[in-house]
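Single chain ahead, by itself, as structure tokens, in the form predicted alone.
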Amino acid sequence: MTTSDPHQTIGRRGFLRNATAGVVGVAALGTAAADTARAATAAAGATAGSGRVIAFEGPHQAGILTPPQAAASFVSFDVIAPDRAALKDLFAVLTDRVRALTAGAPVPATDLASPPADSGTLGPLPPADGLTVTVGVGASLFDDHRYGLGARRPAKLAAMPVFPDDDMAHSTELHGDLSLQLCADSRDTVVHALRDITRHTRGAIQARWKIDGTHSAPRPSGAPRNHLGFKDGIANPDTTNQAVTDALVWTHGGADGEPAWTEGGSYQVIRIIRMLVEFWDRVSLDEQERMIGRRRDSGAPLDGSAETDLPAYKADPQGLYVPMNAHIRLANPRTDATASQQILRRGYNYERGLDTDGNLDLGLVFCCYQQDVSRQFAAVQSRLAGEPLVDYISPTGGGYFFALPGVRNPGDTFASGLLAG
């Protein structure tokens, strides 16, 4: 899809400024036919979903600090709105969609001569559901021949590199001007979310590629497990501590040479990560356990005994209970010098059938956030390159992205500081 021909770039532009008119000139149309059916549907509409629903408005976005859901999907997009008056009108009505869609609001009625306003694949009263939509940008969305939005890119937004193990020469997953992180309680609550988006947004974004992802439940407690039998996530930084996120999580406008508009916002890193489950199957379990650092059964450290407990690595200067080369060990040293290095991990299992060899296409969707890639993602990633665990685990795509502020109140939307003025 291009934008070359100026007849058929103009009516993507009124169709997207349309859009979101468009929807509210069918709700008023069918006022009382809606009304009818919410009365109808009311009990039912109740109970319908998980019941929960997220806070849209506040000075961060939703899906960050979040607990993950227990499904997701990580869609990039390339931005394909002619100018930047259209990109403005992609962000307002992304901002109207995602506050409607994450409420919970009843579908606006339609004439049967008329297609549906909704897919209908919730009902008619589609319900919350625990739905969080995340929005990221990408660095080439601030290419300046693009939007003229080249001062205004965040500080530490980049392309995200190929690393020394990463499996990247042919992905078609990779990068992309436009993240979209959606989650919810159930998988069609994603799916019907997404739809929704794109139907609004069509001639102004076109998708690039998706993943999907589950957050299995804790068997039997605790952290949740990955495709390789161990759980996952169980160092993450204490989120209920607002001088633990602001040093660790959110940006501010003004420090680290961060434009003000990025005050609230963070970086977003998203890994596809292929698991090599038929070759790790075939390890022994104290080969696996060394590799990653901690027992299986319990999630506790090789040191320990509970999943809670922290490895003692000063105790152990030489490795002899948790390798120096164990996972865990690698990627948090847990030393004084390390400690502004921690990441906010939200990663989710991924299952995509069999591959061209008849071999499982499992793996994780590694995401997380961070107040600077380069400071934390990034350094990470460089003392685990070589791990032993590279020989099971290959990287094939994913992006940097940097996850807008918060929408403030009802007269504020997506990017309205990036496109201020």
Ligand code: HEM
Contents of the next structure:
Amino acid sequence: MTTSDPHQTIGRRGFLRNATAGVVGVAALGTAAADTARAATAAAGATAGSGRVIAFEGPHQAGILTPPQAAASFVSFDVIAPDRAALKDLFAVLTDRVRALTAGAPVPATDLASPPADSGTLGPLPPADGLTVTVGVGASLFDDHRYGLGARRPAKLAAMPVFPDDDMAHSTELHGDLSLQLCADSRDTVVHALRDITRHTRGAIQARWKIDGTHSAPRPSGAPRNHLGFKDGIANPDTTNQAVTDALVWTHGGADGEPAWTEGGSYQVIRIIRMLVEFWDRVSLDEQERMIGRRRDSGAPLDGSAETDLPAYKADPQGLYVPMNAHIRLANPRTDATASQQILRRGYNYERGLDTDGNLDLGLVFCCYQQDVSRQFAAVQSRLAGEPLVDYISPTGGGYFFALPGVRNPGDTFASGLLAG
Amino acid sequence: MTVRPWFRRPPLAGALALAVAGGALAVAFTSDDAPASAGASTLTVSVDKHGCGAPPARLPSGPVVFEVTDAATTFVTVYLTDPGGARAYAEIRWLGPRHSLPLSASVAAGRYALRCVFSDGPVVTSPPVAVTGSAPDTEPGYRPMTSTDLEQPVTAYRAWVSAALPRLLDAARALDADVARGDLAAARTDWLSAHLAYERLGAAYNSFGDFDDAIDGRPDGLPGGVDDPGWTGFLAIEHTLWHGSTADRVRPLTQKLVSDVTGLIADFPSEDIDSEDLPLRAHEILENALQFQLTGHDDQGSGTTLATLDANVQGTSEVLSLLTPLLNERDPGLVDHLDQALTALRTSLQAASAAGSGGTGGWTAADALDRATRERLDGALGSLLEQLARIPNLLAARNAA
Ligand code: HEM
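Having looked at the form predicted alone, could you now put up the form predicted together with protoporphyrin IX containing FE?
Let us now look at the entire complex, which starts with that chain.
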């Protein structure tokens, strides 16, 4: 994990060191033995997860520029809150829970009459463990008869259209009023957070579909690999450069017809894309590499020798190195005209059981963030229509959402701008 | 169906925190894997039949943990109460001789005491503890209830069931008569009335012992599933009535139903109702309904699991009304809230059916619900259950607390 993430702050371990000092203070009062302090250090260390706390507050939500954590769930919900006041309550509760969970905050005491306040699946002291929860809203939330938010719909937010190579006619995993992208350094932390959030929001939102993803370790180095065996996540806009993220990732209130409240938000696209891996494994390496445009082993573009080499399409106008219809060349032709179409990809591998014929259901939870979903994702997706890779993949679900602006301070909540007044 | 374990609240539930209180961080752990309450100091207390420990005379408000050791030779239940016993704040349900467990709470300013109730009878109370100052998130405590407090509601529940059983028998006989006549259309209508009469009793969780399996058993746990010759009762009858069986194949089942209901009526007066069961039932009838009815799991062809759910809501309302005085004394407002939620759920169920295609008895089959309707029902039932979940702990018997 890199440390360039602006949200990355003091690690959990630092926090706990202070805590241990506190125990010594208690011991000095004669109420706890030195043994207890040692036990505290041991037990706390065991539950501290990765030790990472990723800051919750800021102008933007965490989980967008944050380098992808190891485990993720993408969950789409429908909002069933009866009215606008209940919708407001929902976002207040979401804010409280996400704030507490991402901080690894103490579990509130359970009173005599209640079931345990926490599921306990992370042990008695749930760690932050690099958790981020990114909240998005879908176009349907803005339908006129719902909460009276029609006039506040982000300018480019619409239901995800059907693209020519899609396989979504019978999909049960499409769209939704609200999306949660939960990412953490371990799987159990993701599940714990989701369970906590659904429990606290029961009656206000109802889960619609869910897909879980993981990030593999680098094999042997560089970007992690997807189920096709290729390194994935090599080329992305520079998230450490604010000029780049301001131009490509964040929406700006007042610009491009966006309502003022959208300042600091971002369009989120989620696509569940199955990979027909049995078929893929029966294809020659040469053909695989020409479809992607990179070497499988090294990740290098076909005109280069290292993963980090930039393809030089101007020097290869006929596609003798990187074919004209290679995935990376179509997705990002690297021309001035297409520079503003770049997307920030943040996908995860998924793996879930078998299909009726015993083939593995493996694929990509494609997720990307951008300032303008039609100028960026939709343009790239249209260019990819009919690419050779489409025979080996099958998009089966997903949706368009708008990731809300960040929660700026302790008094702020998700959607405060959207629901103001 | 299984009876839920009596111990719902793990002794260490919650209260595990790293709290920043007044700028100072304090964590105490009583053993490697049993961290105590956050920001709390752990106070060692040894109890026996002569005294329920010697807690400090003064404590600051906020989280506190007593590490209690039973120095007596019998089991003990330990409470943190006010000295008069009007409120209980925390408890160790069951502590064995020479064993230790933490008793944790977050206390507001006031007077407290530890109370030990030994399994062989003695009840002893510690000297009082004066708590001063203020702290966030302190626990209000609850008026403890004794098992005798539940006697009246249990008697009333018995009376209500006893009065309803003859009507159930009438309905079962009507169903059997239809089948005897060979009128399966009438049988399908009367099956629904009879089944709902049974489901309104909120029979979940073993209230009728083995009779429940015979009268309303599921095929799931049977070796032969729906073809198992041992499968009897309403669901078995439903399966035959909606799968083209002939009257002579259905008849043995309806006859068996009549005899089982007759048996239940004869047996019921002597069936023990554990008083703890009634609060449990107030919560868990609808947990079962979520698992088996709203999902459509129990549908054997009639498409009426939403009607069953509706009957279960009525059964829950009945149990709740019997518990209302006890609940109002302990958590004012809870019952009103629950009543509204129960009514809202019934209204949603009726609306779901009114909007549907009008299946058996006018009900929409659970698997025919459109997504939006299902989500509304899921949300209404789910949020109701989160609230009903308080009842069993709130109304747990805490004798002599
Ligand atoms: C299962 C489906 C997909 C697979 C297997 C796949 C695979 C890959 C691979 C192996 C790379 C090269 C490594 C890298 O630069 O990260 C890549 C790059 C890329 N893909 Fe995909 N991809 C898929 C779907 C998509 C979709 C749906 C889009 C957008 C509509 C997309 C857009 C891109 C972009 C923009 C790049 C970077 C190109 C560059 O800047 O050089 N991909 N993809």
